[in-house]
Amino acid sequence: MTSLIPTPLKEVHVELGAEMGEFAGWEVASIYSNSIEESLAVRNDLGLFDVSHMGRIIVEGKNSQNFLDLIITKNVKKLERGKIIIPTAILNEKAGFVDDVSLFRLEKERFLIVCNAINRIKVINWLQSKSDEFGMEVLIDDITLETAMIAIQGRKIQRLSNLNYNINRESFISNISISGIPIKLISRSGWTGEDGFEIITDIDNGKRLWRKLLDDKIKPCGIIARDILRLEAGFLLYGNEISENINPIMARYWIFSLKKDNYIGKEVLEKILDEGVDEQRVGLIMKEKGAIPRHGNEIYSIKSKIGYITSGGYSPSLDRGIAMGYINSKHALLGSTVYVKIRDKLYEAKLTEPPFYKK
């Protein structure tokens, strides 16, 4: 059995007495109260999560932009400093994700990947082999395990007097200090649905950093509040909605350019917008409150089976079951009615545009 790599602010959570679970193959903190009251929390005030499992990779050199361009769906050339490309994503030569990625770009020639947990190797190994492949010498570094990184989400993250920066959203800022502690990197991003922070420091200051944050009365939240308020966003997860065998056609995704000269993947997606798609993912707002739809259950019309859930759970913000799905494109009317199996029982479900919640 493989062991788990431990969050490096482990010794903070469990000092703080978070539940610790797994995910991706990281010991992450899954709760710290209770995800219900953690994801309201981040809706009507701020919470605090530990993101450091995320994978994070420097890509530079001299021909890190040009190599970039080819690997990522949008204009990298068109990126300036100090800006993000949030989300963009990394495809295979059939126009599946081998992830979705945000693009930082620290200086002319210097680039952060912020990857999914559970690509962080593969991205990497992606990153090599194209990079041989197209004969572009990069430098290509992994920070992940030397660093951590934090997010403050929720409405009122203007309450942060010091965290009073002028960064515009899916922007950053570079090697600044928060009440004293120094930090690599802070953006105007993150994946609640709310206004937010992320930070990227190393490890002794990310540890010190958490508990100044708490000082400031923001609830600590564990990552399965994150993927509650993921969810209520419509934002999509990689091994759920995104995988290596589907395209951001069938996802609706739309994480890339037609206006690009070319990169991996392109030429497929035109023919896939050409010839349509079978099956494209859709939300479900459950009509009966007890019904809470979960990952794998399946979707009927009226008779027949017309696909399945990928992610689904209860929405405090709405108060009743939430889901995201795959069904057959004849099927995908946004506004009808259609019917979740739970347990070997139909529930009635409408069909949605996602985000379920909206600030």
The other form holds:
Amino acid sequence: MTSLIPTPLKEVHVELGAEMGEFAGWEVASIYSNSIEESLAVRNDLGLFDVSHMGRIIVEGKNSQNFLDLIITKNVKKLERGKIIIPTAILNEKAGFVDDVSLFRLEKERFLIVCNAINRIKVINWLQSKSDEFGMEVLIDDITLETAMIAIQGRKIQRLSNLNYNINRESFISNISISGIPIKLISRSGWTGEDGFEIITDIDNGKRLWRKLLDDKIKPCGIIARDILRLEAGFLLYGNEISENINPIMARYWIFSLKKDNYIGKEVLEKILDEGVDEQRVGLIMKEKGAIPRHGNEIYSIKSKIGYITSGGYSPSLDRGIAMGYINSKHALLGSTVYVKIRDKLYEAKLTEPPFYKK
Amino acid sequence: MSSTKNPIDRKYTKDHEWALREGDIVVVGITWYAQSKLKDIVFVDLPKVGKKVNKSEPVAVVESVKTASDVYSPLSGEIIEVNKELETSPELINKDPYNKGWIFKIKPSNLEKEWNELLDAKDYEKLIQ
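Requested next: the structure of the form predicted together with its partner chain (the form predicted alone having been shown above).
Expanding to the full complex; the earlier chain stays at the top.
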């Protein structure tokens, strides 16, 4: 076992009595009090998340724009300073996901990639090897371990007067201070289906900011609440819904552009669009209250197995079991009834289009 | 009231169930430790009344936000009652695991032998330390 990387904000979580757990090689806060209450706080008020485990990688140099335009599935050349492409992806040659990422243009020749924790080293290696392969030199700087990242998410985001920045979605501002605490970057973004901000700071200021935001009565939320919220919002989790073997079309994850010039995976994407896909991602809402689908459960039509669950759980907002999974395209009939096998029993579910929860 | 203390009036299993004798029947639930690991219980799949079970056989399932966990019968016998309140308030197991959060009652078929095989509170404490 390799040892876990503790989140740089660990001490503030321990102070709060959080239960620490493992996520993608990191030691993170799983639960502060109760993950149902934590997730409902975001839906009804505000929640605070430590998302420092996410990868933060700077790519810079005179080739950076043209290089990233070959790597990223959306148009990097059109990305203005202060704007974000979110979400987008890095695909492999077979159009499978290396990762889904967001791309920030910090300067003309300086970009920030925010990637999934589990893929940080893989993405860095991918960037390095493609830069060598294309003969396009760029400077790649992993700033993950020297920074902290905090998300504030929720329906009542307007109540925070100290965060009253006029930042549109898909935009960010750099080097400002919040209640006297200097931060590197604040963006209008998140992963909960609610409005909110994500903030990158150095580690000491991250701790100060966390404590300040707690004073503003924002409920701290652990990684389990974060997973509930992203499932309710229908967001895909790397390792569950997407992987190196899953392409954006079967995932029905429209994070690519076919209008731009070439990028890795584009030709294959066009071929897949022409030929169609054998299986695709769907949402499922369970009919019976107690039926809670989990990752790995099988999906059936009347008699035959037609798919499998990739993420499932209990939705506090719906008070029902919900799931995402892949099913045979012939059976991907939204609105139809299917069955999920849970502990050898079939439970009725309705095929639906995520998100499960709408603002 | 919820308590982290394991009452000495009952026996325990290494799978974190408790068993309390009430005349010739036995009440079964899961321990404070078990619910603290599961957290946020959202559903309990209760056994059918009348079901005959063997000792250590899975008879119920407790679903929390985190995971699903089997509940094993501490004794062989027949399920004679289940806690219907858990159908609408599964969180009773989190709030009061040793009283209102009981799961099922069993009429044991081999009580003399099997009761002595269960752990007392002191041995159970050692197990979870």
